[in-house]
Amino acid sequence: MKLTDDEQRMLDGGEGPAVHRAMDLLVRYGEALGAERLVPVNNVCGTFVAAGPMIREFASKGNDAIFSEFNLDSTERVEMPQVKAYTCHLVMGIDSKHPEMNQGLEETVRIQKEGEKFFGAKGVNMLATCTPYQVGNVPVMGEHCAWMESSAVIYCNAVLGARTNTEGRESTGAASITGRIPYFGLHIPENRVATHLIDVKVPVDDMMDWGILGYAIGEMVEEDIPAFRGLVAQPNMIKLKHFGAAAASSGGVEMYHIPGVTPETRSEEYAFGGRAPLTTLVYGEAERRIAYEKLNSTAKSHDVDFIMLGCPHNSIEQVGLAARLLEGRRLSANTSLWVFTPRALKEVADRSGYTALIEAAGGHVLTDTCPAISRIMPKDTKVVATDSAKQAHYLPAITGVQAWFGSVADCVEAAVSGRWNGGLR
């Protein structure tokens, strides 16, 4: 790998042992990928604060040890320096602001708060959301980034036009203190062109439709790059957020092209870089129904225990929609409703009166995490209803629950009635 003089100096230890280990990790990582060089990055989204099983083993060793082991792949403890790149922390392991949801986890809450204080002092911004673009981290078209979290990565590439691969905790940790990442994959312009053409034959308009489309396409193209023909309704941020999360869940999609929507995609021909698609796939009524049925394939009982909204984390408009649908109503005595949003947006929801409406109905507005990350749900939950294709995909495998997928309105009705009556329209 060819290094600049500054990069070689970092590798040689000129900026201290932590930066040396970070550069060593990045060089080994890049060489394994066949990268010829590193690229400067000044936008990193990773995971730094301890969460899950690692807390019990490493908390007593201190946060420098956590950073060394999990962000630098180093068994030798080194002191973490100030970050060099703009860096934010993604989702947390727990919502420490709601101890009533975290009974028996008081020690976990304490350790997480200590981690937030430690890494915050090093320059890591505690956005604590899988949707950093909703709370101020909005890279520009062409900007090289180092992001974790599959739904954030696909949004960064396809909606914002910035450039990132799906990175891991180690590579983002190393990038945060070096400002470098290997130049490979979607950092390279010719690797960002479409491979498969998707001919859409049915209307795709509301958020549920976009989630189903994403889930179907992820299975169709796996890790390749689709371009779309026939999408006539203009999608907004919410729809693209859910579409990308679904495509990255059922497949490994990190980039897509919608002419007139994706910043790099002026036309279908431009999406393919002037080349012919490898194949053309059809998304019609049959494909839509198959995807919907797969999303609901784990659900057997129509008696619902738990309704989860907000994966990826809800925008303020989505919190407002849930509040309006619940206004003047009351949850069934047999159900719980949790609405997840970034903590910064919960402040807006509080001031706008949305939180009060949801709580008056018996629901809760939570932040920082989600059930797939925290593994926390109301006690004795067996059947979940959600508006998230991503949660419907992961929760049954992770926690063993049954999961219904549908619209926000379907989910609110289930919360109020205690029964699932949603369906494909």
Contents of the next structure:
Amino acid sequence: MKLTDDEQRMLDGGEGPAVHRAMDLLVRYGEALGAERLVPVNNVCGTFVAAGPMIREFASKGNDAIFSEFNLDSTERVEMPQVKAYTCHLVMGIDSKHPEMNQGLEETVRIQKEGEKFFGAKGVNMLATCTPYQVGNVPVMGEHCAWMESSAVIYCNAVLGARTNTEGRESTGAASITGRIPYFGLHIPENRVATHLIDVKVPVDDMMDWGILGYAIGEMVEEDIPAFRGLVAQPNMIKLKHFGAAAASSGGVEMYHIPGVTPETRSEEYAFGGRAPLTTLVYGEAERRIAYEKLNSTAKSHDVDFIMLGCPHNSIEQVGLAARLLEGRRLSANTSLWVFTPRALKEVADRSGYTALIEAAGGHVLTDTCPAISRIMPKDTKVVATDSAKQAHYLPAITGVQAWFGSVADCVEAAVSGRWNGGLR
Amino acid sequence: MSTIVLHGRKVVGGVSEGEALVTRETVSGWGGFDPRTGKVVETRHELCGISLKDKVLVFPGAKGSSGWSQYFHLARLAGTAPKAILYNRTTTKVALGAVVMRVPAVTDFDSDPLDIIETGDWVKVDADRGVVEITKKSA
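Having seen the form predicted alone, I'd like the form predicted in complex with the partner chain now, please.
Zooming out: every chain and molecule, the one shown earlier first.
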């Protein structure tokens, strides 16, 4: 790889041992990709705190050791310097403010709080959400970023027109203290054009429709870039957030085009960069039903224990909708309801009275994490209902529960009755 | 015994050998693989329940969460990682995963390894030279 004089100096240790290790990782990574050079980045979203259940085992070695191993792939322990790029923290392992989640995990709460303090002091902004774009980190079109979190990456590329590959914990760690990432994939304009045309033959309107479409398309195109024909109803942030999260779960979609909606897509021809699509695929009634059935393939029992809303983290509008659907009602004695939103938006939900309505019904508004990341659910949960295709995909694999996928209204009804009566309508 | 030789591009250097485990389905890290056991846990994956530990994993590429590299990084620390990986499609997930797994890795082959290598074949990987030598189990 070709390095600039500045990059060579960082590699040679001119900015200390941590930056040397970071640059060494970026060079190994860039060569593994076949990249020719690095690109400057000043917007990094990654994971630093020893949050995940497995990494906690390493926490006794201290935060510099955690940073060295998991953020720089360095066996040698180096001291973390101040970050060089604007850096935000994604989801964490636990919601340290809410005892409902903490079930005897005081040690984990302590580790997370110490981690927040340590990495915060190094300049990592504790957004603590999978949706940084909902709480102030909104990159502009063309901005080079280094983001983790597949649902945020696809939003960043397609909806915002900024440029990031799906980075990992190690590469975002290295980017945070060097301000560099390999110039590869979606950083390069020619790689951002569509490959597959998806001819949508059924109406796609509400959030559930968008989730199912995303789940179907992820399986169809895997890592490729779809462009859509026939999506007539105007989507909003919530729908595209769910659509992208689903497409990045069943497949590895990082970029898509909707003519007239996504900023790099003036027209269908423009989406393909003047070339013909490699292939055209149809999304019709059959494809919709198959994707819905796959999403519900783990569900057997109609008796639901746990309802999870807010994957990716809910917007304030979604928290408000859940609150209105629950107003004056009471959860079944057999169910728990957790609604996840970024902590910054929880403040808004508190002030707007939404938290009180949800709590009056017996539910909880939680922040910072989710059941799939934390592996924490109410005790003895066997059957989950969720409005998230992403959570319905991952929770059964990670925790062994059954999962129902449906609309927000279906989920709220299940919370109140204890029975799943959702379906494809 | 007949051997077949493939040539590709080095992703991560080193030399290793082992029994092939082949899948035509892309592989998930976080949410689809358990580093404590080395097993695939994605419910609808053809390898669900099968361990990748000490295998030469032959697969189309990575999919899913950005936790891919971290989970295969944890597999290295837990001793459950594959011995080498051979794949077709380069993405940031699989490339970073290979780097932090620190096992020999090769891609960009002269012929599709998914057409040539079958589960159970013995595979020698010399990633520094980009050479993969396959001894068929049925030969």
